[in-house]
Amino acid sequence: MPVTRKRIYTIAKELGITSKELIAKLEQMGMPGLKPANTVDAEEYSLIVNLYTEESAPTSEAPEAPPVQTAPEPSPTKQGAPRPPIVSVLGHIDHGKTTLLDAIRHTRVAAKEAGGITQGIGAYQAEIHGQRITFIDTPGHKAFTGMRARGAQATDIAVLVVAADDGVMAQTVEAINHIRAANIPMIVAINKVDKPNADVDKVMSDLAKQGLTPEEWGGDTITVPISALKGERIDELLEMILLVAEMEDIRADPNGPLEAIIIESHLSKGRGPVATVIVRDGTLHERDCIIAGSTYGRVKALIDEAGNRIHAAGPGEAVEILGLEEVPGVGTKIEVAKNLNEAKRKAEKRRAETTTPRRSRARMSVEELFLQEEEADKLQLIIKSASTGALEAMRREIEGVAADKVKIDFIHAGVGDITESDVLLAASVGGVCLIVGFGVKADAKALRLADQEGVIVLTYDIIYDLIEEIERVIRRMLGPEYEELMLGEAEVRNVFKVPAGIVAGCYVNSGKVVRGGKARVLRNEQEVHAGEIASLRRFDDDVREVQAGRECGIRLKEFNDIQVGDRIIVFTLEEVNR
């Protein structure tokens, strides 16, 4: 069968090299700008293979000496061997996430389940070409972001499912924003291409409008058309996941420090607290003493996805652990302790810290919040409104009040009430992120979660009130603006040395001199110092101020080079509205 089109990464595999190596070689040969997912036609394919073969072939002029190779230095941030990538599947509710996960499970998961019964631990591994991929089987982006809101980054790659007969929907946009906030690579699976009304081009157009230009259109977004229901092109999707994992250079050291994250937890009637854990780095062993947030325990058993008991779980593996004292929260990181006493001590210390009364950020005013965030130069917003038109107007008005020195970053914009998912997204992005609703409400669960996570939720029914609040926020972020208000001028006529420093004997020519006031020293009309008046005396008395036409002694803070003939300009700074 003649070659039609082939992807670069497929050609690299045929040549026995990595995609990176092939792309680098093709750039040297005068073929720049290629990406692993790019396709080439039959003529280009032959040219690449011939060029690479010729470049790689040894010359016959002289016997080739074996090349002296030095082992590459390991990256300081990526130690160890490649590990299975950990993947989450997100998308709109009816676009086929579950069907896709089922298709992968049935076609690519080894049939090792006890009695053929799926245990369902919330994660499983698929295998293709001898390489494994770990899928987190948790529904929706709420669980995905819930882990991140607690400081845990369980996922390496996200697969966004978009139905070819529907296109990008509201929840699709929400999922895109959650993935962007996580700052991880994304692959788009365009599902349901087998349907009569499927329109792949429309989906690609919708993606481009969201800033996700497909590679076929010259962008960077990898798209794979699939039919999860019929199991079509599932292998190609898995290959693309492995390609992205290769490009991201996902590695782990089985002998390194443990990095493991809880993705599910519950209380089992017969087994006690049970937690599903994804191991990202290191190895978790049976009998390890562990801490999970404010609870602890000794690992009594590790259960794999097939329901089998194992002795250790390495990088990329998902296991259930038994032996914790209490049910830990999703997103909690697992730590290993030397012994059970140390684990108990650390867990109890954390419990005490979390139960200490503290004022939630959610109960603060916006002004108080920005007093805590001194270096905030970016205002992150999640905006919700009752309709698309109102949402666009709200966004336009907010952009209209943006100041040059403050960047407004819309993390997510959506239609409908404020939900728990919005709160989790705000909690996960880092820095200051406000949720602002126009003509909508926040449900009770969202408000409770906002209080727990310290997220400020603002809702308005009048657009002018909303804009005034945003203006106040921007003013607070920029900090106060001051102008100088001149108080008086004094001339230095004598200089005295005292234990505290140098005192200038002065005559007040105009206005007044005040203790603690700002002072500028002029010498021959050139400024030689700007600072503050440390002390002010009249004869033997400390005084608060001295009026024009009188003499006084002035000592300046951190300045002793005062000279006769200098002029001291006294002023204060007055805050003005921006």
Given for the second form:
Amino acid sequence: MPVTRKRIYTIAKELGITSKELIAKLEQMGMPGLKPANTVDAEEYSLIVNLYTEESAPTSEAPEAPPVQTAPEPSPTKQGAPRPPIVSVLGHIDHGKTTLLDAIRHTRVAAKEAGGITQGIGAYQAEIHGQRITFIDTPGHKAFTGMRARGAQATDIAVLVVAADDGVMAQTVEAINHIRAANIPMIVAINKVDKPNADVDKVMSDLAKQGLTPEEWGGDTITVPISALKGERIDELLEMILLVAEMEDIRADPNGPLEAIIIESHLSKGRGPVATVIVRDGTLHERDCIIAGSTYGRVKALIDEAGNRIHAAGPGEAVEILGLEEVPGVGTKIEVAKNLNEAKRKAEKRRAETTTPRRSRARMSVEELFLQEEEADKLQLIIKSASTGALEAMRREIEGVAADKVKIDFIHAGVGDITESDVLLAASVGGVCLIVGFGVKADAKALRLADQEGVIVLTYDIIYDLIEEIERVIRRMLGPEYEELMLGEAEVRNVFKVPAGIVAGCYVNSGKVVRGGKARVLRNEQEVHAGEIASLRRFDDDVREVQAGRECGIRLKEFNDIQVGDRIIVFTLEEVNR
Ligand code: GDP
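To test you: the structure above is the form predicted on its own. What is the structure of the form predicted in complex with guanosine-5'-diphosphate (GDP)?
In what comes next, the whole complex appears, and the chain from above leads the way.
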């Protein structure tokens, strides 16, 4: 059986070092980099561990003195110190997301105040082995992707909760696809293992079917069986989060530029606009002048989850801020300005810029959309249908028309009507992502959101209509195809110099020569140039075209090597149907 990351973590802990140090040691010993998803076989591994323990055992030193000199240099792009990972919890309804967040809060939130009452500001920090993890307190993929749809990604690691008595359900699959679209690592918490009908193996096999094969089964998905209700094995889950955070090498520089995202906001009667920000990098200070989307302000106060006023919030920390002029939207990034005037100016400029352009996108036809998106090299789709059978049929048909002409990425495929969460997902992925429903409809809320976000929603009851539209989209993506249509041929009888270049005095042998037409120059039947006709003259007049049997002067764009005896073939490009 391969050695899993879980094992590495356990062994590293036994040795009193971090798994990162252990991995660095392995690398130093010539082992390949053990990045996430990489495993070594058990034999190799025990060899290394033995070497390692032999080396450090005789000194019988306290485990606080590990040979840290082996830690790899931080890569140039990742500077600063490790910061607490920011974690979101996702999963099917009733699988225990809220219970899990509560359990962590109760067992692991350090009481910062007598009584340790937390405020519910939208995020909290848990602490384990002196290390911190920041949890976003609003579970579910709607909140998660809603933020991403605004262009902000707060989360570093996702915890997918799957109830062991229920297995992978529709919203579990949705959550998986939302996490995948975000391109962040996930850990699966198999919850409710205390229940008599809990079946961890079934969950694991469900996960494998979704391409999330557990480490224990030779895959690279970390799973932890827990009971959120009884608070069992929560620490192990937290340890796995720390392990993944270590592997991901999540760093930040408290003195660097600020990167902070609004995760919650509301208008408070007494306090005015209130927003919770998560700081991903840099530090947010009291009295900073900030811009949040189209609003701005000076930070009047920073309040932590325990209700304490603090002067600054560093990487990985979540704080409430007071002092903004208006309530900013969730998912908005915070920027720091030099002074309040600059903040105001920038916010106003932003407001002017963002009032409409995206809105109109939903009203555009698919064709217009692709004209706007120049680099649409793949078609991203979210497909919804009334049954899994219909969904599969739809997928097959679409893949059929796409053939190998364009790449199709199914961002998500699900049974049921098109919902807001589908729209958010489409809005959050870069490039063009269409939502296509077959035999289902989009609810009113979803349509309204699609309109706002500029997401195109297409619904069909007849598969042929659907396929026809997809064919149209693919044709649009590929761009038009052209065919050369020959217009005429002229021979060069003499050449003369003009200020603009060289003019060829020609006799039109057949067809006609037209101004602005395309031209190929043939010399001894070899093509020596292909380009465009820059000017066409008859005697001293510019003319539109010259027919066969007449003489004319032709000057070609960017070609001055024309010679007596050359033949000029004139043609146009005609758009043809693919
Ligand atoms: P959410 O919709 O995913 O946030 O789910 P909740 O946290 O609200 O949990 C749904 C139900 O499952 C509640 O009645 C919880 O008490 C119950 N529940 C959550 N975790 C566990 C668990 O580990 N064991 C058992 N037996 N029940 C749980």
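Quick caveat: nothing in here was measured; it's all calculated off a predicted structure. The term rigid core refers to the maximal set of C-alpha atoms that superpose within 1.5 Å between the two forms. Residue numbers count along the first chain shown, from 1.
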Q. Is His311 among the residues whose Cα moves by 2 Å or more between these two forms after superposition of the rigid core?
A. no
Q) Would you say Ala228 moves between these two forms, meaning its CA shifts by 2 Å or more once the core is fitted? A) no
